[in-house]
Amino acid sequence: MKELELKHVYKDYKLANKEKYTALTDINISFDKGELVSIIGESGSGKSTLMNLIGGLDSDYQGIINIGGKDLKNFKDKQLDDYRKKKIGFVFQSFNLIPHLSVLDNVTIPLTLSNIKESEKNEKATNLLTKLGLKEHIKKKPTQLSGGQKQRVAIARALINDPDIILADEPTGALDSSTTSQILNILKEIADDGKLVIMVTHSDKVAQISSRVVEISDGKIVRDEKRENYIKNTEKHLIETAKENTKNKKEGHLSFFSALKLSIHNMWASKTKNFLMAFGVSISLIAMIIMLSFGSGLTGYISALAEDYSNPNYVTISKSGKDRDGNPIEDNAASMFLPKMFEESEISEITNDLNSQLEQQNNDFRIISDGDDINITYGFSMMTMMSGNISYDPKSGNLDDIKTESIMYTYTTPPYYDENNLITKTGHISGENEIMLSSAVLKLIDVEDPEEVIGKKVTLNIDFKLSDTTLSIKKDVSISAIVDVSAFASMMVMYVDYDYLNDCVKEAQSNASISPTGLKPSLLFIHTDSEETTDFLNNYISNNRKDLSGSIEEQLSSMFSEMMSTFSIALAIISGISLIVALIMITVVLYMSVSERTREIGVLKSIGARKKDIRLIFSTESLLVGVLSGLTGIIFSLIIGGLLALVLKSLIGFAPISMLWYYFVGALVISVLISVLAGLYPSSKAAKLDPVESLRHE
């Protein structure tokens, strides 16, 4: 059986105007092992077309190309890939070496596609390159070699898989006469060692050393001549070197780790472009991490304040301004400045409802409002920025140089407050004729040390609008402590004892000729037996009592949480848009990379790379872009976050930024995900490129 046989082969091309051009007409020819065949003819005669058909780069033809008893036309894609990998070795006029790979890596690529062990393929390639006189050049890049050296590297690559057929397309076309002779001697030696070597050439010198000359004109074979005086070389050493270890060679395909190594080489060759692309993507990730960290930091800061200001064994209840269905009770905007006070009947209803829920849960705790074991107390809160102020003398404290500042909020001291809640070491919980103020007062009176304001005399002025009556309270009081744990620390807030405020209200009622009924509570404090009971009651109120809410701090904390949630959603939308832009950018850059490396893709296909292999290489590159982008984003986020923390710490005394580890993990995952998605189309495009057209690409 002949090594290669063509029977009645026709090849047509469809032109742009839908006409048909016949490149090969009724080709009938066969070849044997050991032949050194020169196919000659004018440009456009069909030589290269015939070479592409024999090499399995083009399987769209009529007739039969018989390889090992099988028609090449009937091969599936996988069989064609294996055929080019194992049976064919290509040597190109322009060498077609991959410029960013070393000489050794260029030669081992066919073995890499077969998943041969690193040590085995390097040893085999080194031995072959040594035989070809390139031992000292194996670590060089192709750009550092002469034309003859490049062609010898191309020959080594063609031989590395020990193919049966070597196809050389104008192998000496780009070489000088001296180098041409060296390359022709190598090709002759390969043929004399038993390979079928077919050369496409215009050169008479090449034809003269061949054992057979086939001339093509206008797509037809017009001459097929064997040279009777051809003398074979009996020495065999190149083929023996190429065959080393082939009998133990395991069949396989390109592995992920081999593709990863190739991808790293490819990316390093264009490191500036890839780093800029990664940095562009990382900007979106940096913004996402920083803003999430700010959101987390602010939420944590507010939650910490709320925890400091509250007690896990207390439930705080206030009116929400809505009914039990969640509908607003009052539409008047001014109602927000009026205290929402509880009637006794309402307190009784709430107590009974909560006790009923506790009973249903088999919880032994009960709310007790009478007797010695009472565990519910009252409080009062009111916005007073329109009707309350304190007057003071910032210099002497003798009221000679009076200044007035509005009180934004009046709040009775919660029952769980103690000296541990105060920043003033000598301060104490306010009692009769005393008030506590938030730390904002320090700025108002131009004092840095809170100890200086303890005992300072001020005049308190508050107008209470209770029902239809306005009560005026004016008292000379002293400051007993400065409180800074409240969410109101930066606002002018007054804290006063409930009983003392109640007495002030009764006195104001008497002065206004009103029956001194005293102050109705706007806050209920329930002292529970455990944190679990507190959580249960808070959850029940939150989910089932729309008419009730927690303390003002809890409400503010909830409000801030909702704001941060809204902010996070807005951030997610903005980040999503920026990430989509990043995805498009990666897609465009990778698509351009495919265009730039079209010839490289053609070379890979000519040595047996499957579509899967091409996709894997480009997908791995996009994966690496994602990893690089993610790591770049993480590094810059840490740097920027650290600098922001230092700046904020120096400006406002604390840094509301919390960089949680899962933000970084999430950013890395997102970066990899969008990069892999962005690489799907370019990698698919690369895999579908026609090998013949790819090799012609400039």
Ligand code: ADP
Second form
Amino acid sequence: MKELELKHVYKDYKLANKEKYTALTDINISFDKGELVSIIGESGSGKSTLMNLIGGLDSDYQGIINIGGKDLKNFKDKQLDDYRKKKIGFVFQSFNLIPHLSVLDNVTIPLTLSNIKESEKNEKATNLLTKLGLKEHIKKKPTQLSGGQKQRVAIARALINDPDIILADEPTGALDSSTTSQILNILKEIADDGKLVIMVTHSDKVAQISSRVVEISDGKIVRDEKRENYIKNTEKHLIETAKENTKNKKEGHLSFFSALKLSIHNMWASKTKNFLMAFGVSISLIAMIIMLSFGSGLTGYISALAEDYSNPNYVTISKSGKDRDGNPIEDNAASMFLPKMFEESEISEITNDLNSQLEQQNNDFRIISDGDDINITYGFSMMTMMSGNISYDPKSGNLDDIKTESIMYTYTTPPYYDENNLITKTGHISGENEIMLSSAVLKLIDVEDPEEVIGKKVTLNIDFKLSDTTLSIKKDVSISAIVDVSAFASMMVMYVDYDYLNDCVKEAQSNASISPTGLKPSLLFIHTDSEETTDFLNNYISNNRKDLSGSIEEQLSSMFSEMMSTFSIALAIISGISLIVALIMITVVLYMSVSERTREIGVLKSIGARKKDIRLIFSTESLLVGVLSGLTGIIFSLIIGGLLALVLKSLIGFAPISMLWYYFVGALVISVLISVLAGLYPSSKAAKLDPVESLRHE
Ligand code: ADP
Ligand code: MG
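Starting from the form predicted alone shown above, please give the structure in the form predicted in complex with adenosine-5'-diphosphate (ADP).
Once more the chain from above appears, this time first in line as the rest of the complex follows.
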């Protein structure tokens, strides 16, 4: 039985417009083991076409190709892959080594595709490379080798699986004459060891050393000549080396680990491109992590603020600026900053409503606004951030730096404030001719020890813009304490006693010849008998009295949660868009990488890589891109978040950034998911590439 036999083989290339070009016509030829066959013929005569058919790279032909008695036509994909991997060794004119792999890794690639143990395949390849005189070069990259060395590496790769047939398509075409004879000697040795070597060559001189010369012209065999004076060398050399260890091995397929190794090599070879891509993808992750951290930081801050302030024994009521159905009362923008004050009639309406609700609930607690056991007290708060209508003139000591516009809030001290809210040990809650300041003011004037400012005299200038009149209060007061309530700690707040402020207003009214009616409250504090009563009243108000709201802190808190939900929608849209952009970007880059590596894919296929293997290599690479992008995103988020926290801390005294571990995990998972998704199309495109066309690819 012949090793290889072709019967009536025709090959047509399909051209456009349903035309075809017949590259091979009625080829009938057979080959034996141990032959060194030269195929000669002019360029375009069909030599490579023939080699591709024999090598199982091209299955689109008519006729019969018998390999060891089996018809190649009947081979399933898997058998064909196996045939290319084990039965055939390819050597090309342009070497076709994989540039980003070392010499050793290039030679072991066919074994890697069979999942042979690392140590074993390296030993085998090293032995083979040593025989081929490349021992010192195994760590080099292909570009660091001369042409002859490259071709020897390619021969080692072709031999590593101990194939029966070596197909060499113009193996010396790119070499000078002395290296040419080196390579020819090696090929002759291989044939002498009992392999069938079929070599395509242009040159008659090269053909001289062959045992047989076959000439093709216009797709037909025109000469087939055995050479009588061909001397066989019976010494065994290379093949013995290749045969070692190949017996009784359990064969697998390309493992994930090996694919990972290949991908890392390849990505490292174009590290700038890959890092830039990872960075591009990571930008959307960074934006996402930072925005989420900011959101949760603010929410946490605000809810801590509300919690800090809520005293379970007090119900705080203010006007919401809406009517009872929750519709906003027509208001101009400026009035947003005017205090919303209660008229006496409104206070009694609210008191009556709440008392009747309590009665219906059989709750014994009642709001009492007259007599000795009065349990409703008044408060007042005014935002002065925009109007700057409270001026605060320092008169002595270190307080020169307090600027008028720095005070954001004037607030009458709530009835439940006590020593626990003070950070000054010697201070006390302010009364007549006194004010307290929030600890943020200390930072403004660069005072570390709050005790330093106790007792300092300052001038209090309040311009009360109350709807149609403006009252000017000017008083000499002293600082009685520094208040530290975490929520307001970072805001510039001035605390004044309600009764004292009321007296000041009356005095100013008299000075302006207005009847001294005094201050109207903008806050009502109800001192309840229990937490249950507090909860009941708060619930009733928030569900049924849209015209009322709670304390300033509660208002801030609900305002923020509204802002946060808007923020979340915006965040979702932005991240969605940027992730789609990232997805497209990765797809494009991977797609380009596939076309850049078309030839490499062809080589891998010619040495028996299955579609699955190619897909695995490219998917692993997209997975790596995802991991790399995710890690880049995480590192940059940490850096940017940290810097942002530092800047905010020094600017506003606190940093509402809370980076939760699951944001990072989430970012990594998302980045891996989109990368893998982006890799699907390019990897399947790579897997489907036609090996012959890929090898032809320039
Ligand atoms: P050789 O290797 O002898 O130089 P080839 O086998 O590469 O020649 O090509 C034989 C003929 O087939 C040439 O005329 C070439 O143009 C043609 N040919 C090769 N590949 C294709 C293809 N994919 N489509 C159409 N024609 C092709
Ligand atoms: Mg050719």
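Keep in mind that what you see is a predicted model, and the values were worked out from it rather than measured. Residue numbers count along the first chain shown, from 1. What we label the rigid core is the largest C-alpha set whose atoms superpose within 1.5 Å from one form to the other.
- Annotation: Cα of L196 displaced by less than 2 Å between the two forms, core superposition.
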